[in-house]
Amino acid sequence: MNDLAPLLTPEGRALLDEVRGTAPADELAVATRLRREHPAELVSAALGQARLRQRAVAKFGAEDADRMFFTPNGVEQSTRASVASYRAERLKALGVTSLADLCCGIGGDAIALARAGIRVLAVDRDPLTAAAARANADALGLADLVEVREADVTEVDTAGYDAVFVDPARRGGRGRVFDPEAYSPPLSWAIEAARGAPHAALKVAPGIPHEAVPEDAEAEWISDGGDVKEAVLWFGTAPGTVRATLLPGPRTLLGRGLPDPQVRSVGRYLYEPDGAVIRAHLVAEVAEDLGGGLIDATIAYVTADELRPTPYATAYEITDRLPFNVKKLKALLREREVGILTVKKRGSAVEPEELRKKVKPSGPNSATVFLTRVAGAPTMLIGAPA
């Protein structure tokens, strides 16, 4: 379906209410029944939208997702509500009251910004996407604060707005795009647009090379529930600052410009830094705060002799250290009666599922095994969450 209009009619909305929560196994029976009274195309559109709403719950929560309108790409590429809300609060704290949201998609960020009291011009060049953004602002009672414009963002005048937010498309016909200059629009254009506003935020892929971050930008990596979601280049804040922000919270670790941590022998505790900390290259800051060092110069595991609380890493107590050897691991797990085995890896080519099949864990106890390198040598560290 290339048009949301039929779903926005009273008949379309009534159908959406009727098909809400339809399980995939029941779709054919529901469609057959509804097609007796409604056009087949409208029934298909309603069921397709119900499916997208179910997928969107993870990002937007059930209450909003059940009222919003989605496109397949919109569900996939929109910002998670918790991340959008955090960013909106940061912009509000900077004194931003009006903002141009360029490449707005289905309006996930525009919704969070409007809920923070910021007036938004939301721009997208795709007609269906812009229609979804408009329908979403209306469905959530935010139409007074969100103006949606179908246009090429490179031709929009953003003068008069306190801030610019740009979320370039990072997917092409062949999937994910890794070169920032292959974004649509390119990162270089987005940076120039950002420099023309008092404040700006550019959403980029978490894997952006640090050398691609402009000197006049602040770089922030954001994770939510332990999963790295995005990186943001901020302008008009603190040039040169690097930060890792963990949600929920937020908890923010600021870079202190530390040199790489020393490599040391494995201590009693192993710390696994949050992905945002690793992407932001702030493992040294975590190691210093924990009084620890690295187990290997190329591996982002921190080891220490004492347990210290930190929100930026998960701590494990290490009980055993073995050279990589499946037979020895299998014997040790059998002796300990380990049936619940968590396998983590960093710097190892072995797949966790493959290892689990070989060692055949069995018993009432649980353990975590780290497949990694210690001072260059393939190693297995066995332990449990501290």
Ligand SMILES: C[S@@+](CC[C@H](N)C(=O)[O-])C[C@H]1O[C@@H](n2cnc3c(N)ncnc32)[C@H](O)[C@@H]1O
Given for the second form:
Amino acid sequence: MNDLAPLLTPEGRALLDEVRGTAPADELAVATRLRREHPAELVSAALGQARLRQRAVAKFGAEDADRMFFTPNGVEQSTRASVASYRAERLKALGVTSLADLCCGIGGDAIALARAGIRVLAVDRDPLTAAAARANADALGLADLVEVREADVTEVDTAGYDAVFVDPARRGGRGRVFDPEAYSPPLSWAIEAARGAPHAALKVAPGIPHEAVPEDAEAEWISDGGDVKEAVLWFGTAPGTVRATLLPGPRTLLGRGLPDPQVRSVGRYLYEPDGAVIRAHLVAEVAEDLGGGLIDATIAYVTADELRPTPYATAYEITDRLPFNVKKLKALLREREVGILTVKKRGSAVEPEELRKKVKPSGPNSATVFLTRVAGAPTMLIGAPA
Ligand SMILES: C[S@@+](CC[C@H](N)C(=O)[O-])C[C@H]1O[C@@H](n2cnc3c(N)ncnc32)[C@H](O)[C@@H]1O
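If the one shown is the form predicted alone, what is the structure of the form predicted in complex with this ligand?
The next block holds the full complex; its first chain is the one shown before.
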């Protein structure tokens, strides 16, 4: 069904309530029963929506996801609530009270912005997506703060708004789009739109090359629960600043413009920096704070002699260091009675699952093995979380 309207009628809403939480295995039986009383098309639309809501729980939580409306692309492309509300709070702290959300999708960001008390003009050119955004503002009691407009963002006048937020579509017909100029709208358009507003935030892929960050922007990489979610180009904040923000928290590490960290010998501790720190190129800042250095010029593992608490990296105590050799690893793990083996790798082509099959861990103890390079040589570092 290419239209949300039938699901928003009393009959559609009643059906949505009825199919809530239907397990995939029960769908056929539920559909057969409901089709006796309701149009087949409406029944399948309701079941489809129930499925999308289940997928959306991870991003929006069950309470919101169960009331919201989605399109398949809309679920996929929407910002998760944790990240959207972090950004919304930052905008609010900048004094933003009204904002044009250009490329609003089903409204992941618009919802968080409205909940932060910001008045939002939410624009999307796709009719079904815009309808979902409108239905979501309604369903969550935010309709007074969110005006949804079905339009091409390049034709929208944003004068009079305190801020502009752009989250361009990054998935083309064949998977993800990496070239920022292939975004819809292109990044260069979004940058110009940002420059025309007192404040702006542009959501971009975390893999954006640092060279593509304009000089008048601040760049922030955000991770949630250790997974890098996005990068944001901020305008009207602190040009040239680079930061890594970790959620939940937030904990923010600011770049200090340090040169690449020194390489040093492997010490007692190995630190695995958070992905946002690595993407933001702030490993040197973490190394300095830990009094450490890199194990290899090309590998983002920091080594140090001391254990210092930091939110920006996970610490491991290293017990053994061996040249890469599966037989030796197998022997060592047998001797230590390691049955629970965590395999981490950076700078190694070895597949962790393959390795696990070969060494057949067994026993009551656990260990972590890092497959990496130390001063250019394939190396295994064995240890445990400190
Ligand atoms: C990444 S999604 C936005 C997700 C949204 N921030 C959220 O959290 O739900 C990008 C959206 O941009 C829309 N879009 C792409 N180009 C557009 C244009 N020129 N004008 C308006 N909308 C556009 C797409 O329809 C898509 O819904």
